[in-house]
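Shown here is one chain on its own, the form predicted alone, set out as structure tokens.
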Amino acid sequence: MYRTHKCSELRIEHVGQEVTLSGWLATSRDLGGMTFIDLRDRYGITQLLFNMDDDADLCGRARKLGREFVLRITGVVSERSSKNPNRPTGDIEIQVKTLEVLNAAKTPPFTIEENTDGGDDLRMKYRYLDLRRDKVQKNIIFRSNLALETRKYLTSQDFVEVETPFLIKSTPEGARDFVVPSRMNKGQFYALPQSPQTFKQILMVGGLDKYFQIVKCFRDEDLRADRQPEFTQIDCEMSFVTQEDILNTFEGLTKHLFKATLGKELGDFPRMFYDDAMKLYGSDKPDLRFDMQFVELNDVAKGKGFGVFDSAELVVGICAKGQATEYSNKDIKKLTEWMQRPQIGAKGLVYVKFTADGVKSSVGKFYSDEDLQAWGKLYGAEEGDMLLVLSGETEKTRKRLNELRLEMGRRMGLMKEGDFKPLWVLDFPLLEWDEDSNRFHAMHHPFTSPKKNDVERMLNGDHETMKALRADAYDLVINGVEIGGGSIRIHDRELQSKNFDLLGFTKEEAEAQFGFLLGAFEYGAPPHGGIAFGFDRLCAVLNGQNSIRDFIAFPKNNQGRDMMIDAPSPIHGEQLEELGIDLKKEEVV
């Protein structure tokens, strides 16, 4: 028997019992006549006591043990004289009688503690050691529980879990595919799925009605903290549903997950149209943990002789409550320099402070106090508040002001830990016009349906009409992070063919890429729609973290490399020959 108890279980009521524990040596303290060892397993830590007076040989052996040795001990539970209130097992310790080294260990390259001294790449190279840290284990266990609760809820709503293929056909829309050469069909390639989109629609044609899958997806795109080349989605589709049905179902799922994993009750989710989100927050995923909505100043700021504003397409700003006395001219200069970084690209920043001594502004020579007070009235500004104003092209200016709003929210401490503000964003544009490629791109994906009132305009409208089409699409946003997105799908062949035309597909290309789906629509496709949640991202948001890596057992780094197994890596020449690939020619043979 390796253990009678886990390292988290023993309490004061177990005093006097003989027990067996197994685990890793976390820390060791030699106090001369006594040696203390903290023994760690997945569940917790128990202190072991080796007493020179009781067994000098055993105590001597304990002193020679190194960090991360794998041990099995037997001993008697005793009450600690110096208790540790910060540890569940802090009232007891084990007076060790027998000690067995199950495996010795080299000294780890970093400390296996909550605040480790290991950098990201080092910890990823030795991920098997990093996984021993309590923080990482809790994240992985949380992920497991979240998946379990997802399955519980969806199966209770009559969803069927269906696995879809990983070896599929490459499609030109969206991010770059990871491709897999076929040995049996030389010169041809599979692609790893960016999502199971067409398969779940086929399942609806097949009559399965409600589908879900917690599924791996793959995108060959540039990486950052909330992106990985392989990631996981809660992928869902439903038949005979409206947008309202889907929003209610997955609002219910989200509420269930918060309640089951965090014990938090969420109220009904507010809804906002895409156009309003862009106008009021400069983002289609606004963080509603704090207010600070945009207020446009074109009507009151133009025509006063300040050329920067007079020539701008948009003059818009935010009100930072109570910050007038917090920001000196030096602080404003630093904030302006922050906004002028290449990542944001603002040319300048105008401020207006409302103080006990009157109105102070960087554009005071162009505007009277009455003018500036009129600005403040639009914001509901009070004494002590500060306006921050940007100008320029509408789209770029809103995006820059969004960055400023978020930064001020951080600096002002308005993003409270444990505060969750969900939001549905609705009615996205169906298509985006790209000047470089001189064609439309799908805002979501090519299978998204226009709003019912826009169907006729899509089939028969002109180029400018197409730019105004609205999609029957929706995103779930929590604390400024897009958690999931979906849409009502096109289920009619004529309408789907028209959308492919608008996206620049020839009839032949559409048939080659998606003929199976278009053909399926001819056999009685039901109205259907769905959604996909970013599962890794949901884990991070629920735990108030920005990076998804610590919720993935074996993540890739920013270059898409697995540091532990050193992948990607070259493959043997014989394998390339079997696949019909000649790297010297840099082409498929």
Second form
There are 2 protein chains.
Amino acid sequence: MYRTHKCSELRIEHVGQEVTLSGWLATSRDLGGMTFIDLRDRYGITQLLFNMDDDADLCGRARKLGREFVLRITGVVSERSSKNPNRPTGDIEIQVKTLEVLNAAKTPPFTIEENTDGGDDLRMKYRYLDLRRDKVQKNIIFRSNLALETRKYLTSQDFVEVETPFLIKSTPEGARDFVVPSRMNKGQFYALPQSPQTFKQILMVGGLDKYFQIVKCFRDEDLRADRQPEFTQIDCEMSFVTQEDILNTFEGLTKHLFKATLGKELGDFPRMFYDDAMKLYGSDKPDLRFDMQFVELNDVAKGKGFGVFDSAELVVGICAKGQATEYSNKDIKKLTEWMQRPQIGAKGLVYVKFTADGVKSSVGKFYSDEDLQAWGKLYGAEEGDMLLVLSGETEKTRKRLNELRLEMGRRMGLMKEGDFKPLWVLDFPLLEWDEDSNRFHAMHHPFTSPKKNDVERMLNGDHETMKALRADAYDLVINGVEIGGGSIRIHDRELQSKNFDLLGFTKEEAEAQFGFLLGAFEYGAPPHGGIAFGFDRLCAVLNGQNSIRDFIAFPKNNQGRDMMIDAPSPIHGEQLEELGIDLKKEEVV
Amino acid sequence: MYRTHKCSELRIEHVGQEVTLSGWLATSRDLGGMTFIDLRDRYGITQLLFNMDDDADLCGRARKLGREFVLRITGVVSERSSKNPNRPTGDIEIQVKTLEVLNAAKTPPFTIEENTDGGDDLRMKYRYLDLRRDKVQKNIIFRSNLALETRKYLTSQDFVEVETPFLIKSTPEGARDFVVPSRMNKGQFYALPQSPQTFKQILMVGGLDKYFQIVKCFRDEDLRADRQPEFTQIDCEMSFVTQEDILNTFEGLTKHLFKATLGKELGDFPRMFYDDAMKLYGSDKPDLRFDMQFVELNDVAKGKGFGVFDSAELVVGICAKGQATEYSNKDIKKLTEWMQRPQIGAKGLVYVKFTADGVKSSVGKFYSDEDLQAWGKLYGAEEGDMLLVLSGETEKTRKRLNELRLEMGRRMGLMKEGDFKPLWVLDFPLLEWDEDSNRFHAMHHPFTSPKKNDVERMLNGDHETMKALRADAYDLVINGVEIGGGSIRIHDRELQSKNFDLLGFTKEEAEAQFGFLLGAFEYGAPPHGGIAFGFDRLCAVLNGQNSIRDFIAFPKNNQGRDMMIDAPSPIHGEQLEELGIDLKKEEVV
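Please could you give me the other form, the form predicted together with another copy of the chain, since above is the form predicted alone?
So here's everything in the complex, that chain up top.
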């Protein structure tokens, strides 16, 4: 037997008991005649005491042990003379009687502590050591709990967890598919799913009524900052539902998860149309932890002789409360430069400060104080506040102002830890016109239904009509992060075919790729819709963290590599032979 | 709103209420002035009534509806005149007021009934229709429940569910790996995991202490009868444990699953050493629903002049209770022929019948009645019983007799539905010598530890010693089906290296493939061990069924094809280009 107790369990009431513990040597201190060792396992830390007077040999052996050695000890629980109130086991220590080294350890390349000295690459390579850090373990355990609570809640609502296949068919968005050559069907390939979308719809046609799955999905794309080639979704679908049913169900799930894991009660989630989100926040995922809504100034700022505004499609700004005196001209210049970086691309930045000394503005020579005071009124600005105003083409200007709003929120400390502001964003555009490829793209995906009122227009409308169609689609946003998105699906073959047409599929392509789904729609497909939550992201947001990597046990780096196992890697020629594939000459390694 | 109630919910106390239901038209009957429709959803069936006298137009429309049409109706719950006690909603019916066809349906290619007229291929192609069958839905829902109960139990025991990666590294048993070409690292490949083995061991080195995961695994092998290229495991690993700890934990899990899903209490599981299982049942997964143990006859059957037995390494038989009069000479001849088929390959079959008329045997001329009576005593045979005896090389003869024992069990009706006989089989051989490749193979896998007493012999023994090493490995068998298997792992670098040597790895190969694990063992790896259950198989066994396919929502056929989506399939040339691979000429399709 390796242990009678975990390293978290012993208390003052165990004093006098003989116990066996196993774990890692976290720290060791020699105090002349005594040696103290902190023994660590997943559950906690217990202090071990070795006494020269009691057993010089044993104490001598204990002194030779290094960090991260794996030990089994037996000993007697005793009360500490100097207690540690910060540790659950801090009232006791173990007077060790026997000591066995279960495994030795080389000195770790970085310290196993809250704030480790290990860089990212080193920690990824020695992930097994990084995983011993309390913070990383807490994240992994949090993730496990969050998954369990998700499952408990959804099954309590009659959802069935169904495993959909991983070896599926490559889709037209194939460039992002990972493919898998088939040995038994040489020259043919499976693809790994980017999502179980078509399968969950098939399950609805199959009468499963309420489906969910916590499932890995795969996307072979150039990895930006915080993406992973494999990621996890809470994937859901329901039959005989409207948007309202779905929002209620998954608002319920989200509330449950916050309550069960953080003990936090969230109120009812506000809802906002996509168009309003873009107009008021310049983003389809506004961070509602702070206000600072956009106010458009076209009516009051144009026609006063300031050419930049006069020629702009949109003049729009935000009000930064209490910032008038915080920003010197030099600060404003820096902020303007920040906005002019290529990532954002603003041409300039107009400010209006309302100070005790009156109104000050970079466009003071074009506008009277009364003009500017009138602007201020539109924002509810008071003395001490500062307007920041951008102008230009509508869409771009909104995007830039969104960046500025978020930056000001950060600088002003308005994104408070532990503050959670969920939001439903509704009624996205159905289709986006892409000038480059001269065709429509699906804003959500090709299976999304238009709003009921738009069905007729979609079936019979002209090209311009298509641009105005609204989708029965919705996103859940928390603190400016998109947690999930979904839609009511098309369940009618004719409408689905029309959508494929609009998206530039030939009849043959549509049939080859999605014939099974079009076929299924002919055999009694119920109205249905669903949603998918990004599970990695949800873990991070609930913990107020930005990086999903800290919530994945074995993440890949930005080149899609697993640094620990060193994958991907070349494979044997015989394996290629068996699969019926060759490397292109220039790729032979 | 699509429904106020599910099709399973309405009872006599709802009479008079107006309700809305949605579902599929299961059956329809015209009785002159009235039309009855059974409306079906996942939860149940409710009878709808359309009355010519009440609303001729509505009734007329109802008569035109076909099977599997998707309907929404509103109506009033009323008490039936002729109740159906076999259906939970059998006391009521709905007098329909409004009817909306949500979707039409073509006539399904097979009937959506318990015993469908659809063949396997047709049902796989139209899986969305097959999924509407009550039996298939029950299986899928059972699977979902079983997974949830597994998770509840294991998390209650401090297990953490950790997602291990799907894009990993190809291993030396690589011929069975599915590989995934990397676009970002051209010429290199990921592999899909055959199991998360090394990752779960790394998690133990990382201090996670108790890990589990319900996870898809992949094996690209020729598909025998009931295998799938992707299959699901309950995968587990624990630190600081002995075999005893693991058996207790997973016996606990198994008992919980039987109790939670079937309401069945299983007693404590018997345990049997591998050697005894082979000797007594000729199998490492004996079916203990019936007895019929092997009894070896070498001592009593040899040296009496019957050359076949005299020259045999082993003479061994079973006793079929009460079968003496059931088997005519012709029946015995047929049974002998069954045993002589190439799949089994027995040369002959000796019988001894104990009848009211005395002993009768195919080897009567070599043995006296007293000789044969003495055999009978060894089996505890009584009048009416029949011995069936085989002889030959030990291992082969045991295997053949195992087949015969199982066949007799089937014929004699000894494998009773609802009877569950679990068994732990312990201490498998560590290594198997393979004459063809002239090297050892790991019987379980290369990470399995020898029994503690065998470690010294393994490190220092000669070739013959290696053959006799026992592994600290165990299988859980239920009703003759292997449900799971596992082992205590090696956690010492030296011992693991020795094992790789024995298995024919060069130092370089071992380092290239498993360097990360060998490295991890140097940084304080704890003693650990684990187990994996075949989840698909577990679903089938709990339901007394043989085929795992019925418990998989979207199974593949014996050629590894998904018949519904028609995968695998060719991919575009540009995709190959991007991946840096070519098809071999003969595979271009």
